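One chain follows as structure tokens, the form predicted on its own.
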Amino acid sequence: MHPYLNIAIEAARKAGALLERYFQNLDRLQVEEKAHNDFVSEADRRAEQIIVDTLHKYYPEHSIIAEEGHGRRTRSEVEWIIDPLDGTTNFLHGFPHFAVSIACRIKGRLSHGVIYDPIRDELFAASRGEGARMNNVRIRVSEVRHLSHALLATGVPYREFDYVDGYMNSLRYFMMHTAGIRRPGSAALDLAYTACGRVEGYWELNLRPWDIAAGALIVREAGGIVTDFAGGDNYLKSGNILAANPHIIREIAKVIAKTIPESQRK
């Protein structure tokens, strides 16, 4: 296992342990609203600080992009992308579905990724070219070959609503032509579940890099395909992501192309 991945796992487990303790005492947690439906708590901030401190303990020169602002940019070719608590709304409501997400990008390429669910004690990890694992057992995307048999995950608009109509068109189609839709509330875990075959695919709009960086690599290393809505690899910049097993991704992409306006797919 690559040293970078080992350190990311260490950091994710430390942060996850802290989140689990906070989760048992939510009534004492201080919460702020950063923007409409966008919350941050003491748990997010402390978890992020733990991750940053762990990474900088071993690699003080590395650059860090972190959701809550504890990271710092450097000239290093190694860059960490951190979401200390993906699924904050779930967490704050006592809904036990959230995760720590840590990705490492080297010379602009996603190279290592970790997603840790502290409630289920499930750790998803991958390094470029070395496959993906959950709790150290190799995982693969599902073999479902038809959209009609597929279970899909998604995230509904909750922060910006300019693209609601296009999104609802895609959702309506998939509701009628798949085995079902799930909206659990954590993009990182949606991608992890795609990687291990719990769902066949996942699509969402307007995300941030820290929401999806680790998960995108894990899906790819599990044999899946990850694209933006134009069929390229610009999802970290556009925030629009589609991930699925190789058998159904073209069919999903065709639906998105038909239902979501081009201006919202860029």
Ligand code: IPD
Contents of the next structure:
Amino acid sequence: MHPYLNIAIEAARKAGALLERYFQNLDRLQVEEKAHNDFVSEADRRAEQIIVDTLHKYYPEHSIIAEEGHGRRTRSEVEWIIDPLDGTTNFLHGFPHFAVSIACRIKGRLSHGVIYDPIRDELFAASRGEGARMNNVRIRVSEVRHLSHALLATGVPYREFDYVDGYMNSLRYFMMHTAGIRRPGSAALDLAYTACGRVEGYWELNLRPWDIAAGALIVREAGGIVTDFAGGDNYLKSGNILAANPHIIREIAKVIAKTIPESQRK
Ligand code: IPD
Ligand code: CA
Ligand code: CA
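Shown: the form predicted on its own; wanted: the form predicted together with ligand IPD:
Below: every chain and molecule of the assembly, starting with the one above.
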């Protein structure tokens, strides 16, 4: 295993253990609203600090982008992208579905990724060109060949509502032409579940790089396809992502092109 992946796993497990302890004592947790419907707690902040400290101990020169601001940019060609707690709303409500997400980009290319769900003790990991694993067992996207048999994951807009109409059009179409839709509440796990075939595909818009960087690599290494809404690979910048097994990705992309206005598909 590449040393970077090893350290990322160590950091994700430590942060996950901390989140799990907080999750047992939610009534004592300090919570702040960063923006409308965007919460952060002491658990997010402390988990992020643990991840940053772990990475920094081994690689003090690396650049770190982290959601809650504990990272630091350097000139290094190695860059870590961290979401210490993806699924904060679930977490704060005692809904046991959230994860730690850590990605490593080298010279601008996603190279390693880890997503850890401490409640189920499921660790998803991948390195570029090496395939994807869950708890050390190789995973692959599903073999389902038709959209009509596909279970899709998604995320609904809840902070900014400019995208609601286009999003609702896509949701309406998928509601009527798939086997079902799930909105589990963690983009990182939506991608991890796409990678291991629990869902056939996933779409969401207006995300941030730390929500999807690790998951995008894990899906690709599991044989899936990940694109932005214009069919390119600009999803970390645009925040618009679709991921699916190779059989149904085109059908999903067509629906997105038909239902979401071009100005929102950049
Ligand atoms: C959120 C989750 C959610 C997605 C949101 C993200 P957070 O991340 O991934 O599933 O729908 O858009 O912001 O805020 O819990 O880290
Ligand atoms: Ca997130
Ligand atoms: Ca987060």
